[in-house]
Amino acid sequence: MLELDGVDIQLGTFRLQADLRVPKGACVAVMGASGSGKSTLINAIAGFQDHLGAIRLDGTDLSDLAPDQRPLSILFQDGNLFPHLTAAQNVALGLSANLRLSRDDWVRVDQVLHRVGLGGKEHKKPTALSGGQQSRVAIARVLLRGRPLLLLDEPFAALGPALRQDMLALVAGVAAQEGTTVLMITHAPEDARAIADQTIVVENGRAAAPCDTQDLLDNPPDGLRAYLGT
C-alpha cells in the first residue's frame, strides 16, 4: 500500500496537502487543473520534490531515501531515451547505468524487448523508431527494473488516441501481471476510464482520497466538471 500521511507541499505561495492511501496493486488516475499540484505529488512521491509528512510503500518510509533509492519507475512525457543508444542499451539502463551488464542480463533485456513487441529492434536508436515504439521501450526499461510502484506523468499524451490507447492497455497488463501499483497523471478522462478504477482529485491544495472512477466522471466536483469542460 501506498500512504501519503499528512504530506504537505510548500511552493511559495503555492500549498498542496494530501493524505490518502492507495491499495496494492491498484491503478489510479491523478485529475485536475492545469497547475492544480499533479505533477508536485507525482514528484514528491518520486523523491524530487522536499515536503513535510511521510510517504510511506508497503510499511516502508520513503521521506528520507533519494529518488535512486526508491523502489519505484517514472514515466515521463518524453519517455527519457537517450538518442545515441540502441533500444536495448536503453533498456539496459535500467539495470546499470555504465551498462555493464552480465551475459544474463542481456537476456532478460532481450525477452522484455520481444514481451513488449520490440522483438528484432533491439539494435535500432530512438530517431529510427515510430513514437509508439519509443513509449514501448520506455516501458521495457520500466518492466526490466521490476519495481513495485509506477508513476506516470502523461508519457503517452503527444501519441494520437488509438496508439494512446494501446500504449495504456499494455502498461495496465503488464501492472496486473506484475502486481504493480499504477500512478497515472491525466488530463483525458477516457484514459482514466479505460485503465483506473480509481481516481484521485487534485485541486483547491488538496489531493483528494482516491474515489471510484466511474461515479466520479459521471458526476464531478465543480472544479474538476469547469476543466474537462462537462
Contents of the next structure:
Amino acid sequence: MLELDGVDIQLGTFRLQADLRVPKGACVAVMGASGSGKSTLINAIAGFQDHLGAIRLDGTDLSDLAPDQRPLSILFQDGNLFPHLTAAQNVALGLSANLRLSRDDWVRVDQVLHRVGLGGKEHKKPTALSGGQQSRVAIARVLLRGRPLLLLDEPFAALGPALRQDMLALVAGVAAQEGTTVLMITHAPEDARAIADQTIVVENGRAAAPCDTQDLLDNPPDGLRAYLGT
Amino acid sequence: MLALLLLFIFGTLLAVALRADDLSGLPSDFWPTVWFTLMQATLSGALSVLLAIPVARALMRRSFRGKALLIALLGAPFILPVIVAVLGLLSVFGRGGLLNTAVGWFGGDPVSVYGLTGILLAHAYFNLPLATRLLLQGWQDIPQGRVRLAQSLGMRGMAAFRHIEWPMLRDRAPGIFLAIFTICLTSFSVILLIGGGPRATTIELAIYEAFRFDFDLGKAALLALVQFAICGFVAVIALQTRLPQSAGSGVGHTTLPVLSNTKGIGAFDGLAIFLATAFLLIPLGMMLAKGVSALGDMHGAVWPAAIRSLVIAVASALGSVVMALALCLFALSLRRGAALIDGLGFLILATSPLVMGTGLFLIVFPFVNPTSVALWVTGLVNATVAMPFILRSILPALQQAERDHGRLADSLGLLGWARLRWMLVPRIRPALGFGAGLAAALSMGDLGVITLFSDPQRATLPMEMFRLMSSYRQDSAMAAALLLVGLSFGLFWLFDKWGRRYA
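Now show the form predicted together with the partner chain, given that the preceding structure was the form predicted alone.
To see the whole picture, the full complex is given below, headed by that same chain.
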C-alpha cells in the first residue's frame, strides 16, 4: 500500500497537500487542471521534490531515499531513453547503471524486449524506432526493473490517441501480471475509464483520496467539471 | 582542480611579483610602451567591430551560393597559426608583396607594413572574422516576430534600422569590442613578427626583450606585473559587460528581410562581402601557393620540430579537455557554478601566456636549466590558455544534457562514473571534440612562451619557422608554413570529426 501521510509541498506561493492511501496493485489515475500540481505530486513520490510529511510504501518511509533507491519506476513526459544507446542498452540500464551485465542478464533484456513486441530491435538506436516502439523500450525497462510502484507522468502524450491507448493497455496488462501499483497522470477521461479503477483529483492545493473512476466521471465535482468541459 | 588552476595563475604571478624590481627599475621607454599597447588594442578592437558591421549585415541580408562555406571560413583564422597568417599578409602587403608590386607599376613609393599599420592589419585579419560571426549571431537573435511587426507597420530605411538593428548593435558591440581588445592586449606573436622598435613595442614584447636580449629578470618581472595589472583591470570591467557567447555552428542559416532598403544598398552589400572575402582569402591563398612551390626547400630541422609540436598539441589538448571537464562537473554541483566558470574563463583570457611563462621560468630557474623544461612549460601554458574556449564549448552542452536526461539518470541510479560514461560524455561529445580540436590547433600554432626558451634542440614548428624567417630563408619558411597549416587544421578536423561521429 502507498501512503501519503501529511504530505505538504510549498513552491513559492503554490502549496499542495496530500493525505491518501492507494491499495497495493491498484491502477489509479491522477487528474486535474494544468498547474494544479499533478506532476508535483508525482515528483514528490519519485524523489525529485522536497516535501514535509511522510511517503510510505508497504510501511517503509521513502522520504530519505535517493530517486534510484526508491522501490519505484517512473516514465517522464519525454526523454525516457538515451538517444546514444541502443534499445537493449537502454533497457539494460534498468539492471545495472554501469551497464555491466552477465550473460544471463542480457538474455533477460532480450526476453523483456520480446515481451513488449520488440524482438529483433535490440541494436536499434531510439531515432531508428517509431514513437510507439520507443515507448515500448521504456516499458520494457520498467518491466525488467520489477519495482512494485510505477509512476506515469504522461509518457505517451505525444502519441496519437489510438497508439496512446495501446501503450496504456500494454502497461496495464503488464502491471496486472506483476501486481504493480500504478499512478498515472492523464488529461483524457477515456484513458482513466479504460484502465484506472480509481482516480485522484488534484485541485485547490489538495490531492484528494482516490475514488471510483466511473462514479467520479459520471458526476464530476465542480472544479473537475469545469476542467473537463462536460 | 580549481585550486590548482588558480595556484597556477596566481602562483606564477607571485613568483613574478617577488622577483620584480621596484618601480625605479622602470625603463625610460616604459610609458610609451604602455601607451602603444593600449592604443593598438583599442584601434584593433574598434577597427574590427566597425568593419564587421557592414559585412555581417550584408551576410545576414543576402543569400548567395557559397554563403555557408564563407561563414564557415570565417571561423578559420581563429585556428590559423599567427605566424602563417602574418607570412600570408606579408606576401600581399609586404615589401615584395602584391600590393607594393602594383604600387610599383604606377610608380609609387613602396608602403611599409612594419609597425602600427601592420599590427592593425594582422589583428583585423584575425578579429574581423570573429567579430563578423559574433555580430551575425546578434542579427540572427533578433526575434522574427519583431521583424514581422516592423514589416507590417511599414517600417523602412532609418526607422527600421533604429528600432530593429540598432538596439541589437548597442547591446552586442561593446562586449565584442572588449573581447577583441583583450585578445589584442595580450597579443604577442603578431607584435614579435611585425612590431618592435621604439615606436611599436608592447608590454608583452618588452617582457620578451628584457628576457632574451638583456636577461634582466627583474625588469621582465616588473613588466609582467604591469601587464597583469592592466589585464586585471580590463577583466573587472568585462565582468560588468555582457560578453559575447561563442558563435556556434548554427550561424547564418536564415536571411533577414531587407528592411533598410535604400538606393545602392545592394551594391554596397556586395562590395562588403567581396572585400571581406578577398581580405580573408588572398593572403591565405598566396601563402598556400608559395608553400606548395617551395616544398622542395623544406629545411631538415622542420621535421623533428613538427613531431615535437604534434606531441605537445595533442597532450595539451587532452590535458585541457580533462581539466575543463573536471571544472565544469565541479561547477555544475554548485549553485552559482556557471558564473564561476564565466569568471574563470575571462581571468584566463586576460592572463597573458607570457606572464605565466615568465612566472614558471622564475620558479624553475633556481632548480633546473629552464630550456630543459621548455616543452613542458609550453604544453602546460597552452593547455591553460585554451581552457576558456573549451569551457565555453562544454558547459552549455553539459547543462543541456542534465536538463534533458538528468532526472532519468537519477531515477536509474546513473551516478558518478556511470553518469559520466553512459550519459554525459556521449551527450557532449561534439562539444568535447570541437573544444579539443581548438585547443590542439591553438597549441600547434603557438609562438609565445617557447620564444622565451629558444633552444634549437627543442624548437617547436612555429619556433623553427620563426628562425627560418629571421634568417631570411623565405622559401623554407613558406614550406614550413604549409606543413604547419596542414597540421593545425588536420588536428582540428580529426578531433572535431571524433566528436561528430555517431552524433
